Structure formats: C-alpha cells, structure tokens
Amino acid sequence: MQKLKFKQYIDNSNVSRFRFWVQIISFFIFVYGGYFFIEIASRLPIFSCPYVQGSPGGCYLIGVQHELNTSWSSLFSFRGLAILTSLATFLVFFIFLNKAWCGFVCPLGTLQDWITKLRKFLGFSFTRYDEMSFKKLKVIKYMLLVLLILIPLGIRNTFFGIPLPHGMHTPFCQICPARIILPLFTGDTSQIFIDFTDTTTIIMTSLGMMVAAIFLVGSFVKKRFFCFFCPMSALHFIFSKISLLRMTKDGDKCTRCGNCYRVCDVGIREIADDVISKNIVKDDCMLCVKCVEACPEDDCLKISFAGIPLFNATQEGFFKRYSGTSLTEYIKSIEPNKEQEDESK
C-alpha cells in the first residue's frame, strides 16, 4: 500500500519543477565545479566545456577530435583500441541517463531555457518550425557529426588527395557557442577573440563568434534552437535504443488531443501523431518529461528504467498540476498562436 501511494504521489508530482532545480545544480557543477574541487571525468556526455576555468571534466567531443587526429596505421592498432575505450567510457555514463542529459543536465541546455523564460517575462512570443523545414533540420545534427569525425581524420590523412590544415583539428569545438559563453559566467573573455595566426584559424575562430552570436538570437525566438544542431544529440540519439532509461507510448490510450505537442519545446509532432511506436523518443527529444506531465490520459506516456515504473501520466496527476488555473487557461498558455499554428502546419 506504501509503495502504491509513493508512486501516486510522484505521478502527481510536478517533474518540472524538479528539472528546474537540477538544471541549476548541473550548471553550478559543471561551470563552477573545479573551483570546489569537484572533478567527476575528463570525458562527460554533455558540454562539460574545458574551456570553462571551473569546469570540472571535459566534454565527450573534445576528446574523440584529438584521439581521431592520427594516421590510418595508428587508428588499427592500440591508438584506435584507445578511442573504443573512451567510447565505452561516453556510453557507460550515457546509458542510464539516455537524452535527459539534454534536458536536466547540458549547461548548453540550461542557457537555451533561462532564455526562453526572459523572452516569456519580456513578453515576446516563439515561433516555431513548419514540418517541411523542421524535417530538413533533423539532417544537419548527423552532418556535422560526421563532419567532427572526418575533419579531424583528414588532417592526418587525405581525402580525395585533399589535405586539411592543422588549424582545424577540433573543428566543432572551435565554433561550438559553449566555447565563447560559458566562460563569461567566470568572468573570462579570453575566448571572444578572432584569431589572426593564419589563414584558417581567423575563419574558425571568426565563425565561432558568429556561431556563438546566432545562437543567443536564435534561441530567444525560438526554443532549444541549437539542440536542432547539436552532433551530441545526434549521438545520443544513435545510442538511445540502448539506454535504460525510456520514455514509451500506449498509442490505444492516445486521443490525439495534442497537449504532449503544445509543451514539446522542440515542437516533435510524433509524440502527438504517432500511435503506433511504443518507444517514442525521438532524435530531437532531450527527455524533459513536460509531454508526460501534459498528458490526461492515465498511463499513456510513461518514464522507465530497466523496464522499472518512474513517471506514469495519470488524469489524476494532469489535473493537480495545473490546478491553480483553468484547464482553458493552461491550453492558452502552451498554445502558440493562430498564426504560430499555421506555420507549424
């Protein structure tokens, strides 16, 4: 009976707010944690930017581009034996967490929502994709994934007869906003610079500023903008069938009523649409839970781990988290506008 009612209370729960507190403790961690002494892997499957003074670890991408710059013959020996360690390293933290890194933990992440909150208190409204152009965003992620994995290749070896300049040896780190933004929550502006040492690095590292500036604009008009373009969430969603932790679908409970859509911050019309596929995490989902919290329909969407109960959507649970207002009120406040509604279309 204990157990029933603990599992009650936490479908009742408001998970959000809970994410919120997270997100904060993860930001303090990873920007500020070096400072307490606090030093959890050289390799994290987030932004643990290493930029980042205080950073207490270093993240996943920074790595695998300095252990893939070496020759065909060093890659098929025990350097190449070394990246598949430090692979297993990324997937022995990923596989508990699953893309709820994205959500709870990801520094990046965490900046791309307090944005939204101060477009929300400024008063400007969001936007989002129609499906053509969101269908085309999907693509970019995986390109500049294989892009991070081939550059660094290239340097050492040719394409095509093709060399690549040494300049460009941790190519997604050097226009990753990350790299730019997070260290000025410490005070250092050291790496809002364009670097005049030759040709590629002024191009890099200009595109870098440029990179770091779309994105503060982007994601205030649109929410996680950079998420569409993020290669660690390309990655995480190649592994994601793997993970213990999951987010699954009773598409016969489903009434399409398109609450789980209108909360969706990346705005995946699957979640809504798809009542066929009982894994329903999609390659743009972060795990946030805000479509589990927003679904009426009891045990519909649900959060596992190792096939273990977490987080059941209840009628029940709908109902005493939005509370405080109408059920009108809640639908108008996470539904984009006419306009907005027609372009998503």
Given for the second form:
Amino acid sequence: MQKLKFKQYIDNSNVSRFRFWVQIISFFIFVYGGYFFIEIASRLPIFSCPYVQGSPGGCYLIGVQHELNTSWSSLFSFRGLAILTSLATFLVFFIFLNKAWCGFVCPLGTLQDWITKLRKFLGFSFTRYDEMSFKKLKVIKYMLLVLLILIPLGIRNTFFGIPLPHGMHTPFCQICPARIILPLFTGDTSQIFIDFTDTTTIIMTSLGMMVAAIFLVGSFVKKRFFCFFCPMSALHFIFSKISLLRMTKDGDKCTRCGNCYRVCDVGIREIADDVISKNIVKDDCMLCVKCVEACPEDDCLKISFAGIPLFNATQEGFFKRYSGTSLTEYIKSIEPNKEQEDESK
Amino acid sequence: MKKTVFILIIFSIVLTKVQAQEVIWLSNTPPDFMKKQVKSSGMHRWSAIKQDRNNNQYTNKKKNYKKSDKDSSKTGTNNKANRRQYYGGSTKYVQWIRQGSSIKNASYICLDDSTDYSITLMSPVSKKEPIELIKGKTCYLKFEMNEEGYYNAYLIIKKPVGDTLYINIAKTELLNHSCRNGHHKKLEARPVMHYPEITDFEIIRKRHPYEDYHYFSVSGGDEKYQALFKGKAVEGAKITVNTQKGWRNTVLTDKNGEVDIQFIQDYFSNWQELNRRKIHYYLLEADYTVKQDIEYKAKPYHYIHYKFTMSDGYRPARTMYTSMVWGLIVFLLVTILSISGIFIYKERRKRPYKELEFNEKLKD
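And the form predicted together with its partner chain, for comparison with the form predicted on its own?
Every component of the complex follows; first up is the chain already shown.
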C-alpha cells in the first residue's frame, strides 16, 4: 500500500521542475567541478568539454577523434584495444541514463534550455521545422558522426590517395560550439580566434566561430536547436537499445491526442503517430520526459530502469501538473451545481 | 635502525651528486618576497631594486634637464651623459641566481663561501665593468649599464665530481637601450661578442640581418644560436630549450655549431590578457664534455663538463591578436547575418490580412 502511494506520488510529480534543478547542478559540476577537485572521467557521453578549464572530465567525442588519428596497422594492434577500452568507458556511463544524458546532464543542452527560457521571458515566438525539413536535416548528425570518425583516420592513412591535412586532427571539436561558448562561463575567452597556421586551420576555426554564432541565434528561435545536429546524439541512438533506462509506449492506450508532440522540444512527430513501436526512444529524443508528463492516458507512456517502472503517464498526474488540481477536484469544478439544476427544473 | 640510517646516507649522497649537476642560471624575475622591492623597466623589462634607482632624477627632472642641457651647450659635450650625472647616477640592474631547469619552479639560491665562482661583466665595447654579488636570503648580481648596446654578464661555478670538473657557465645578454635617450646612433645591431678568455665554452645568439635595437624575439619566430669552444664552432653540442609554459626541446648543433630554435606558443591568451609586451621567458641549456687531463686545486681530473645556461624572453606573436580579432569579427558577423536572415524569413512568411466577405444576396 505504501509502495503504491509512493509510486502515485512520483507519477503525479512535476519532473520538469526536478529536471530544471538537476540541470543546474550538472551544469555547475561539468563547468566548474574541476575547481573543486572533482574528477569524473574522460569519456563521458555529454559535452563535458576539456577546453573548459574547470571541466571535471572529457567528452567521448574528443577522445575518439584523437584515438582514431592513427595508422591502420596501429588500429589493429594494441592501440585498437585502447580504443575499445575508451568505448567501453563511454558505454559504462551511457548504459545508465541512455539519452537522458542529453536531457538532464549535458551542459550545452542546459544552455539551450536557458536560452529558450530567455526567449519566453522576452516574449518572442519560436519556430518548428516542417515535416520535410525535419526528415532531411536529421541526417546531418549521422553525417557529422561518420566524418568525425573518418577524417582523423584519413590524416594518418589515405582514402583514395588523398591525404588529409593535420589541421583537421579533431574536426568536430574545431566546429563544436561547446569549445567556444562553455569556456566563456569561466571567464576564458581564449577560444575566440581564427588560427592562421594554414588554410585548413583558417577554414576549420572560421567554421567553429560561425557555428558558435549560429548556435546562439538558432537556440533563441528553436528549442534544442543544436541537439538536432549533434553527433553525440547519433552515437547515443546506436547504443540506445542496450541501455537500462527506457521509454516505452503502449499503442493500444494512445488516443493520438497529440499532447506529446506539442510539448516535445525537438519536435518528434513519431511520439504521437507511432502506435506500433514499443520502444519509443527516437534518435532525436533526449528523454526529457515532457511527453510522459503531458500524456493524459494511464500507462500509455512509461519510463523504466532495468524493467523497474520509474515514471508512468497517468490521468491524475496530467491534471495535477496542468491544472494545478487533482482529477477529482477538477471533475467537481466542471460538474454543474446540483442546487442550480434543481432550481432550473 | 641501522638499515634506515644507511639508506638515508646513501640517499643524501645521491642527492648531493644530483644537486652538483643541477643547472644554475641567471634570471631577470625576482622571487615572490622581493617583488614589491623590484621595479621592471625599459623595453626589455630589466629588473632593478627600487632603492637603487635614484629618485631625485624624477623629482627634479625638468630642472635638471635644463641645467644639464645648458652645461652641455657650454662645453659642447653630449648632453645625454651630462643628464645622467645630474640625475645622480645610473640605475643598477639585477640578475637573480636560480637553480633548476623549470622556469616556473626553479629555486632562488645563494652561493656560499665554499663555492668556487667568478663573476664578470663585459660592456658592449668589450671592456670589463664592475659587477657585485649581493648576498642575503637570495643572491643576485648588481651592475650598471651606461653604454648603449649588449652587455654580457657571466657567473662561472666550478665543482669537481668524480674524475670530472663541472663548469656551470650562467650567462645573460642584456640590451641597454631606451628610446628616451634618443636614437643618435644608427639603429643597427651590434656584433655578437664572445669572450674565450672568460669561458672556453659559450653559446651566442646570432643576430638577424634586419635586427636593430628595437628587435625582440617573438613566439613563432626563428632564433639561431651558435656553440663555440675556445672561439671555434662546436658540432654535436646538446642544446635544450625550456619555456615558461613548460615546453622543452633538445637539439644538436650542426657543422657550423648552429641550431635553429623556434619558440612556440601552444595556447591562445585570454582577451583579458591582451598585452603585446608580455614577456615569456625561456632558458637555454647546453652541454659539452671535453676529455682533458687537468689539475684543479692540486687534484687531477680527466674530463671537463661544461654546462652553459642563458635566459631571455620572447613576446607573443602579433598574429595572435589578429587571430583573435578575426575570430570576433566572424562571430559577430555571422550572428548579425543569422538574426537578419531569421527576421527577413519571418517577415516574408507573414501573409497580409484579407477580409473575406460573403454576400448572402448573391447566393440567392
């Protein structure tokens, strides 16, 4: 009975508020943690950027780019084991939170949410991609993921006889907005530069500056603007099925009201339309749980960890979150007054 | 207990041996406890103890200028020299003695009476000038530089270890030039002076063809050094460069005894640190061993090992500031363009309000 009450309390709770505080704490840890001697790991599934002086860890993408900057012979020797070890480290972290790393922990994601809050405060309207653009643009993150793997390999080896310049050693980091924007929070402006060493570095660092500027403007008009193009998100999706944290949908209970789609920051249409798939975590999803909160059907959307239900969509929870009252109170408030009814008779 | 004492003795012997070979060099930067007493000045930021700078020269500057100029016009002499007399003497420059290869962590040491050392100062015209060793909590060399040009200061320490005589030559090459003294001399670099009569082994910095008194090494720039033994070029001498940021590189001299060293800057400064005149220090170490039977303090030695050190500074490359400015320009430009693009896109999507009227009569 106690257990059921606790579950009811969780299902009725406001996870977005909880997420807001988790994001603040995570941002503080992953930007300033190093100043407090916090050291986590160097292969994290979020943009814990090593260019930030106070970073307590490192993003997996910078590690993998460095590791792949090697010859074929090294790749298939003991160095290959090191690459597998770092992938295993990434997976050890990833397996617990799945894509919730993006929705709850990633400092760059948090920053985008804060920019969205600022936009709301200033009263500007936001934009969504239409369905065609959505389908076309979502491919970009996979392209970036493939490139960040192939380019470092192409520096030490040649693809089709074309050697790639060393200036592209960490191609994604050079264009990643986290490298430029996150150090600003520690008062470090040293990443704002164009590297004139050679043509490649000029192009790459210029692209970096452009992407940083587009990131700021884009996040202002589109919720989670950058997450849509993030290669880390693509990498997460590859391993999403082995994760312990899952989001499932019971299509039979779905009435296709579209609430989940309307609250989705990224704008995933399948969350509302797909009534067949059980695992509903899509490649652009960041497991922010807003859709579960907005679902008014009992147990239609569920969040579970290793099979243990954590947070379920309930009618009661939906009403409590959105009307501020419980379902019974709400029904009472809309029911016609009996006395009035009698009088009218 | 006996074992511990034995290990301690062995450890202390090893430590003394290691210390015997620890590099000693002359540094321009004061220890932390003396920073308030020291004033850095001039183009090359040479250090001087504040109390050794004659303050009268500043208080009665205008008065003394006029007086000195008046006298010089009477006597027909160079008024610069006169001015210095009226000011109450020259500034005394200092160089601290430090031990250890790391510029950041090298300790400030003092030489005790048992150390066999000699100090020499050579003027730009190869004349021996007075130089003194001030002893205290730390030791430093104090000297005046009255002539315009490069001064060479040497601290030579001899220490025998085993069958080898270790000679640590700490050299500093200081350019005395101030634009306030005018440019009556041609702005051309003086020839590099080396003194085999003072030290057998020496490293000299070769001058650039375009070098003048306003020249300063910058990060990314190439510097050429030459190793000389008894005035002749030495091939295969090991030269190591250590920078303030911890970058370290070892190279061997070529047939002409020369090495090319490029000071790298492996970081971009903060915008808050924008200072074109900020000096990053470097330390040059050179090792050269000669098989030679010699007698030192009535004892025979079979080898002489020369450990040569020289420290100087380099400024940030100008291109760094260009990089940063361009970075900011690209960032701002793209931001403005993106905002404008979004605004125009939104404006164009706005459809003008059209009122639809249904005429009911027409329907009938």
